[in-house]
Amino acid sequence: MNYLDKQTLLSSAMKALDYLVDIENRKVAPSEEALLNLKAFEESLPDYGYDPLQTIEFLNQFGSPGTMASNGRRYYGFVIGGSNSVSMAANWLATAWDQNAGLGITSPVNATIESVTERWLTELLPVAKESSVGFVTGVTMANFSALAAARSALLQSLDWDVESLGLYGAPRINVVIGEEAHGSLLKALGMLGLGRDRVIRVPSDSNGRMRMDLLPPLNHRTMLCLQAGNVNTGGMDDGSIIRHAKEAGAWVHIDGAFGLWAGASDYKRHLTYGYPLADSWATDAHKWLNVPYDSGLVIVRQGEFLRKAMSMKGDYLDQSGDRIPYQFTPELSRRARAIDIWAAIRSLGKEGINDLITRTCVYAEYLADRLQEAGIEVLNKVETNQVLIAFGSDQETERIIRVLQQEGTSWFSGTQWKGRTAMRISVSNYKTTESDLKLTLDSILLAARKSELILR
């Protein structure tokens, strides 16, 4: 490595560290000036390259101020966690290694770490022990991979090899989902040829949970998709549905983008009782575990169906070794993303993860209680780390969301819930403290008082 390469890497690392320090002292959203300055990137393709140090300086000067401070303590939008320092550091080292994680022979260290992390995850999460785990980009691909395994298993039981024959002329299988199922699940069904509109939707209760009393008949041709953590309310589908579905011969999949991690908390584990009886699960590590993007997990009880759906042939592919990583994911070439997760779990341990999940849930409950006491309407039962509130009319709620986003102490996203406009508060960042909660509450209550929604 030459001197300029070293200086470029050191410059980038120092700027990244400065960014992480400064992130807590700025508004969460970028300023209007910062957004306007993003036009600096609209350059013509250069004939000759720029100096690498100048490129990093340019990126930091115009890029860093234009970011959303979602890695900070008071970002409550969507369900976005931060990046804990050990995972970020592991990510940097793994990037320096630049491993192709597809095969054991292209990265023995990745194959080893994937195997270890798979074992740890099946011990931490409310899934079947000895399940197979694939390391994908996020829950969209985790749902896709798990449902591909489900499609393979159900059709194989009906004497149809879908990987060889495709879906033309295949026996019909039915997909049952909750009416509040996330769009990523429907996207996965569409990509698999199972259709976004051919599903049977089960009505939900006031917290977005599937109503077991309204389930349609289930059988061995059925794919039942539950949800662990409604994106608006945090509501968790009842695990008792699973036993009923399994007795009928259905494949049960759980879309648990963030809610599956409730099973790692002593405080919230009861919400996931029955979940290990399912057949497949999907979750993210870049949400509640707070590892860098992109990091999702597909988990399947009978790993042979995942490998059947994901595998490929190639005379040049050396598929030797105890673990062939690509056989668990849609990708062949990919980064070694299991390393980030391994670093987080090894550094936190069971108790650290228990504390992270429990603490953020307690913070969400605290915010809901204080807001309700002040006269602000809380629309959901706070089961996990999501709080849903409204400020009177839809128009007023939309206005206050904009006011709070521009004011910049904290950042919240809006949504529609049961026909109403609402503001979502997602407590997902490991850095958030009690002092942050106070600042957050003060900013919300001040905006409400200015709108004369509360008088105290």
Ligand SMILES: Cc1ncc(COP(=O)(O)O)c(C=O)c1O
Given for the second form:
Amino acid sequence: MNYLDKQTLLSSAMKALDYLVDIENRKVAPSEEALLNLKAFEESLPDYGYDPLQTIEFLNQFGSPGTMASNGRRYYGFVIGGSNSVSMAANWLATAWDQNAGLGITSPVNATIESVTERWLTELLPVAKESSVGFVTGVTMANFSALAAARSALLQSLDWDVESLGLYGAPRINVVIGEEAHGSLLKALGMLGLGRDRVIRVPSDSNGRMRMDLLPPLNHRTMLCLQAGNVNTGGMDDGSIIRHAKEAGAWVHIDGAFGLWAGASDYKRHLTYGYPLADSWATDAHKWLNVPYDSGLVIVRQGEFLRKAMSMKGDYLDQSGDRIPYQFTPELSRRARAIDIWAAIRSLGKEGINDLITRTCVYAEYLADRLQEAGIEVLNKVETNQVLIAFGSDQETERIIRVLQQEGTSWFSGTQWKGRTAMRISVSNYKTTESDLKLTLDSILLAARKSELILR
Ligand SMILES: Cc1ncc(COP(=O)(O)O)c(C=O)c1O
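So that was the form predicted on its own. Now I'd like the form predicted in complex with this ligand, please.
Time for the whole complex; same chain goes first.
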């Protein structure tokens, strides 16, 4: 292998660019043929390596068609934003740098960019300005890290050092979550020894928001977990309860995987009222900010508890510098994730981010209104960027989702909502335009007409 194989690197970059250009001209889902061709990867372990250039060509030939075009303009599945060009470009450069982001001494540039991005994020998002920010993989790890800090703080106030003593024999703490809490929050609780099922679940309203009138009594042993952005409806928990919860001594955490970004929009900021009073927040840059994957964010008001939970000792681990990145995340060695986020924020600015979040919410409202006018049932109140629709019976809804996925103009995923099968429309790609919405609407309405649903 060449030390610097420019030909392979250039070939890969060119193929990536071709992929990005072609993505709008193909069906969103991979074809049957492309899926069958993935069998090409099932090779035996090579004794002697293949040529690197041929390896990239092979990857492109069989891999690119086998992708889901979720980076395209008409992908509305899950809550998957695309990747904006500047973040991708910064990611490529940072990959060439190959920095180990764990320590300041292994990557001064990463430590500096993390500090700056931390400051920008606390100004942009509805969080406490003095917070510490850790750059983790996604919200599963952001929830895990934030709740590790919560566990540490609550138990410290009960004279128990959980990092040193563990949970056996520890004072009891109570975890209060909404009925609609995301599964990753439960997984985080399980990984932290707090138990997936040892929680008090508060019922939710018709849009999946926690019923604050049904909260149990809160005190200094309570971890209260709110949600900003229900994964189905986009519903945002009401933050006006936070002041009361804090006065009662509870630790308030907000899982704002995508919904926290509503606070960066002039149009939607009111939905995040009270959020900056919480103690910790989890969010992703890979969802609504459209940064490549591996860009979760854990945000903790009293950063010392995040660092207490995440720190470790090692005589060889240099502790110099203003920021020691590994003290903010579960990992020691990792890539310099903050760089992609920094690039997005720097190139969009506050106004660009305001526009991205506002525009996608307005588009979701537009889709919901047009669909409703056409006689299609919209199951949720469109608070943010999510629309839930149903086409008559559960079987028919399932069938139409499959038809639309195969037809390929757009891509939607299905879900269960309040006992019904629903189709989820998540508008979260910065590239989606009004003409895309029209194409999308036409394809949905055509599928509904074919199924003889009565349309106005
Ligand atoms: C509310 C909420 N929490 C957590 C997650 C998990 O995030 P990740 O996939 O980044 O781990 C999601 C994913 O959609 C979510 O919507």
